[in-house]
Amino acid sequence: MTVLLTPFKYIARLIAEGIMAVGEIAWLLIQIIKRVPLVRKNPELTIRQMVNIGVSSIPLLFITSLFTGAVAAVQSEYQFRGLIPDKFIGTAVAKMVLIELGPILTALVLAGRVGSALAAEIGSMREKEELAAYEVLNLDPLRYLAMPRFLTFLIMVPCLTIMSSFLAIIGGWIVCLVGLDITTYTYFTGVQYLFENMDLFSGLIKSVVFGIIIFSLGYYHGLNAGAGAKGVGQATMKTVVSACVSLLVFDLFIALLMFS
């Protein structure tokens, strides 16, 4: 009897530490957001967070951007063949890259780079109890670590999913330039076919949900992070998992509303 309740233990003790790590964000959240109105008497602590953050990640999405929406357009392409006229091609890779790829693959790359990075920050400010240096002089961590970086995810992950559009769109283009034959005209004539603003407003809201997501995780497992260089590797594995995880789940919760 005891062998079988073990995995039941096991799965009760995820479930009740998911709603206390729940409930500790969200708690974390609101302190943050409470100091956002101090950002004015320190805007270069922002500032500095949002070159480091946001223009250090162009280089990777302008890569991953281009080929994401080459491959788009050649399986839409593929998917149509003989179906549909080719200025059909512009279309689905639109939809696809405005409504889901962009937002979606935007929050996964920057879950790896600029989320492990956070958690390995924050966790080794907190082994060498620079955390605690910052109480000591009477100074608010949340202040002047983490109201900067919630402020930088809340506008740079939006402006990077729009820039990770576009170039998703330009690869798009090139591809049916290059190799499949569909003219400039036909292409960009598909993108602008059916169109709709919910199309756009929906990809930036879930940037939006994205970046708060990516920024609280990071910073929950960094301030929970063991002892060592092993503890930093571990919250840094673990935001990246439950970032990946979650920013799918919001994905799938944020379609419903808004499409369903």
Given for the second form:
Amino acid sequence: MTVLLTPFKYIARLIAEGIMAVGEIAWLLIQIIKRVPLVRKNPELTIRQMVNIGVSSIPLLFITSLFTGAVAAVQSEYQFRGLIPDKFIGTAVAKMVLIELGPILTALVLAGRVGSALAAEIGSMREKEELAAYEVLNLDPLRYLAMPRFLTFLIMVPCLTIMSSFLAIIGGWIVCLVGLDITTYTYFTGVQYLFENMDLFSGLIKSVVFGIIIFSLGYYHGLNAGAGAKGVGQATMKTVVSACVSLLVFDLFIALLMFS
Amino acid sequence: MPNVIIDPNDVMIELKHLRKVFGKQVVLQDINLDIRRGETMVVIGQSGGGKSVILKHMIGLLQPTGGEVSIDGITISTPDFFDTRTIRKRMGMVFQMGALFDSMSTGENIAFALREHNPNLSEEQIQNIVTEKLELINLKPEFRSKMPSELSGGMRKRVALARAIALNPEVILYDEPTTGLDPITSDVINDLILDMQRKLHVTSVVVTHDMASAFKVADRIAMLYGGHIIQTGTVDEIKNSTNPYVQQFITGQRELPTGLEDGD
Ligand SMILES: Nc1ncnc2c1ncn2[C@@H]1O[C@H](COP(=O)(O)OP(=O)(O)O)[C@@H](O)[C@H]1O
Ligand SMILES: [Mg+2]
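Same protein, the form predicted together with the partner chain this time rather than the form predicted alone?
Everything in the complex follows now, all chains and molecules, and the chain you saw is the first one.
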């Protein structure tokens, strides 16, 4: 009996913990959103965060996006060879990138790069009692620490997604010129063909949601990090794992909502 | 020895039957402690004994599981009541590792709370206060541009003290101010603690296991053991204590001294 019950208990506990976490994160987000109007009093705090995130993630996104676009072009050419005109390569790349690959890959890369860094930063601030120092000085950590970072993720994730999608289309173009014998004219005619604002818009909506997900999980796991370097390390790991799962689940969810 | 007049009946901080439990771990059993206005009270005890937990109750970072904390006659926390915002304005805290804001310069660390809480102060006034606080801890005004990562352990503690006094507190809490410092730097910190008491007339609570520091800065010493305050007294009373646990601690022995009555 007990042998059978243990895995159930384990799963039940995981679900209970998950529900608690969702509740806490929702409460945290509400508290943070209430403080957003205060951003005009210390805009420099938010701007500094935006610069930090840009600097630390643009080089990596540059490479991943170019290669993603290039691979998308190569695969489309291979799958469609002899079936449809070459210009549809550009169409396929643009559609894939704008609707799906751009937002989700950017979000996954950012979860690994800046979501984990957020958890580590908040976790070590807690460990070194910097968070307590804010409290003791009657400075609200949600206002001075959480809100600027929340706004940064909310704004920067969509911006970086646009940059990333653009770079992916460029990546497809480069590989067409160099490896696939497709002209610039043919490729970009394809990119424009069947272009709909809705594609761009849906990608942006998704990336806003993704930005909130990455921020929430990073901040939450940072706040709840265990003691010492080990605790901080685990918090970053939990952030990346939970963010990857949540991002993909939400991606499917949003796709179903928007396209079916 | 301090040259401040202290009225034994003028209590600034009062812990009454303070009890704190984390999960199943009982850290503080029943703490009773009065700290008089203007005095420096040193709480000694082993690492992990709950000294930081006591300080955090005084400044409202933790809520008691039992008992009551009052500051200047005002109850700030009980198990069902927790109002710390107003009282914190009157208190400053120097954290064990300094807890400086790593992304801000030394000057910004001192100025930040000042600016946020006093929007009507001009930038010039703020910078003057920063200079004044740096002088109080014997640092040159140029020091303000240094980042925390450029500072040694002793300097971090000093800047943390400057930040704690930026808002002119009446009470300063020090969490292990000399731990991890060499003896000479430790003594610089001891002198600063005495300076604050004389120049700013603050009430101070110092938590430490550094006996040299305790004997130098204390008006009175309280010994924490097993979740209780087992003795409170002046430096001489503690030095001459017959309580074996106090003797063991202040002389730094691994085993209880024999021949003394068990003071439990
Ligand atoms: N916020 C907390 N949550 C759980 N346990 C804590 C917390 N703060 C302190 N403790 C525990 O309380 C005990 C006493 O800690 P502390 O007051 O830091 O000791 P010290 O006397 O060295 O300052 C330790 O065992 C510590 O693990
Ligand atoms: Mg401690």
